[in-house]
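Below, in structure tokens: the form predicted alone, a single chain.
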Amino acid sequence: MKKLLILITLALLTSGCMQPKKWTLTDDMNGVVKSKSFQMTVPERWVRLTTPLTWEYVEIDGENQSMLLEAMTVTRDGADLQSINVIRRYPDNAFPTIKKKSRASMLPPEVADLYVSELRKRSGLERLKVLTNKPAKVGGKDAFRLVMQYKNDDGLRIRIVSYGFVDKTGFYTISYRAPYLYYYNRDYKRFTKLVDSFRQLKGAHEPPPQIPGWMKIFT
């Protein structure tokens, strides 16, 4: 149970990544979190990354490789029982273990189902079922809106949603994932709040950072 439950949070949040988390409790004085290309409003109470993670290492074809992102996890009673991960990837590795790219012109079903197979990929969730695809809206930009769910080995039903979009900048998702019974239900009003909090910022428009060339020791 715990190493699946493992997969998928690295699935929908950094796969690997080595960077060192640091945790900050939300209250009234800073529950507006700020990354260089988005912003949200996080629950009150609940912990979130410090600073987002801003790369990440994944295996393809049996190799790692290096890559940039904006990652920012937020959880109120532990990332490996229940979290909401909000992503945004770069255009040339938005779904990489499928090495697929991303494109301003793509539809959210398309996006969706692209996104469906990087996460089946990457996690090795074969099990993993599509309960709903419907359009959606995020910022004021066209996205899809997926329900997903999955047992893991003692027969526990995990239930993740996700929404997402594409633009020229890159591949944005938020996601909420957390067990059925109990988990899901009390806190998913205080996902919806922040999927309509969120907000894309001017420096999403700024080129991509450099990858620094001691991580590329790993790889």
Given for the second form:
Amino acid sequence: MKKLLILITLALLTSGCMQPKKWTLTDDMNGVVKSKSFQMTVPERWVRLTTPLTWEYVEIDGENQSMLLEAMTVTRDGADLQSINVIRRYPDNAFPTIKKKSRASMLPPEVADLYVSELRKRSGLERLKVLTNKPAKVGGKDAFRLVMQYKNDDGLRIRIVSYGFVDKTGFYTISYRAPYLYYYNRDYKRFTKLVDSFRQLKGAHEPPPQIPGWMKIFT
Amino acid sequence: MRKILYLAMLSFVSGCSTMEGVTSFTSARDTGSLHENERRLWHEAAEFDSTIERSDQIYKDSKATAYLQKTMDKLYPEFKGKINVRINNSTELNAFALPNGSIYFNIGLLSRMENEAQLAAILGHEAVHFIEKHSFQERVSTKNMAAFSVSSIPFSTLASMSSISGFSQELELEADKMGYERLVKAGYDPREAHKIFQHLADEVEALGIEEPYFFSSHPALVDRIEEFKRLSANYKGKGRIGSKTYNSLMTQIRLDALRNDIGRDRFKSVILVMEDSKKRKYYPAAGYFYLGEAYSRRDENGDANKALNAYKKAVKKAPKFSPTYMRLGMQYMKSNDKSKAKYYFKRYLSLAPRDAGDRGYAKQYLKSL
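Alongside the form predicted alone that was just displayed, please also present the structure of the form predicted in complex with its partner chain.
Let's see the whole complex now, leading with the same chain.
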């Protein structure tokens, strides 16, 4: 038993589960952020995670399940005030809560519909409204551009803009979330610059990693 | 056996309609003098009301809301102005009462009902929770008085003490019994009451879901249906059913409920409703579009064809409903049938409102074809 506990602790410390959420301030030296599958230019003087997250827990039918992904978060004043999330999900768990896979043949409006359902179901935000859904390009690929909004319990309007596309390597989203009051407009242009700078990398075409067996113990 | 237990419980309930020390309201005037602890409960409920209002969860349809309120006032005229009915923009099959007389009716439940008598049966039930102070009774009975000393009680506490999550079985039975009496007194046909429960029992079974909140702590649905049938068995009157007004007011609500169901990936519910001719007849023809969406979402063997057929039916029966044309355009574009795809995108652009979200896609795809 003692050995098992030590093993588990070691595994946690040396793996993604205990990935320290270290943040670093961006400047002209580290403004271009590279992950395995993508790269982008982060606004100067914003903070970003030092390494991308590689997995997350998703509650599916009342049970937590671990899902592989590649996710990078950047913010200026703190994630509650504004955040940009760039996420790549693998085809088999592209929409995990609604149990849908992504296919390269999906059209952007179809993907957008699934994405909104996933957001609503995952967050429980039945009241999340889609304000606009328009075609866009991200890294040269056909994409959607969704503008969504909801009011939190205090009546504060929270706006989310998401760009997204699918290809055979998975489902990619670049989302900006901020209170509509003051923050949204202030930082929106920086977000669009980040979207313009997004590039897919060769690493995207490598086979997806496996979830380590020990991780499943906790799911 | 279950039925005997149910009847035994009902007779017990009828013998003790109020808990010792908790007096029920007899009219709106009584609500002016509340016990201090009750006032706190009302304050919590008012906070809850504000949160729902602020966070945009109210379904805005002034005509339908006024109709629900009028039905409630017909059932409980002595509480006019004190029981306030609102429509909640949620597709969960639920309705609930707060201790301050606020009653919320979800569009999911509204869209499944068929007439005013059924609506009145649920409203009658919910109002009893307020009039008989069931929230307060549960707090007293659980000896949870310490909670009253806290000035700010979280909403979850209120939720557990309101009909959002259901009351004890005895209190639910009391609400059934007293609500039924009011239904008859107000001139409604009580034989309609069991139908809504039957309808929901079918749904719960077909979808393989746990009973929704409205029934979660209630007596089992089957017992309830039997009891309502028993109560109305000797009814010889010609009570009001009120189908026409009800169904005309529910047209948009039903369409929005279908759209929200798809938006939350509740495709099973849409298929259940739209594939059952008895249920479907209450839904607008544009509902076929959402049936197509539901099959696309389910994505099992043969569903692609079922979706296509549903979209075609939508075109035939609701020819001015633009979203169907967009979907058909996309389907034909994917199967490389360019001429049909072009036709449907053009139709979409001619029918869709100028600010319709998908216009950009339709224009883009037309250009590329």
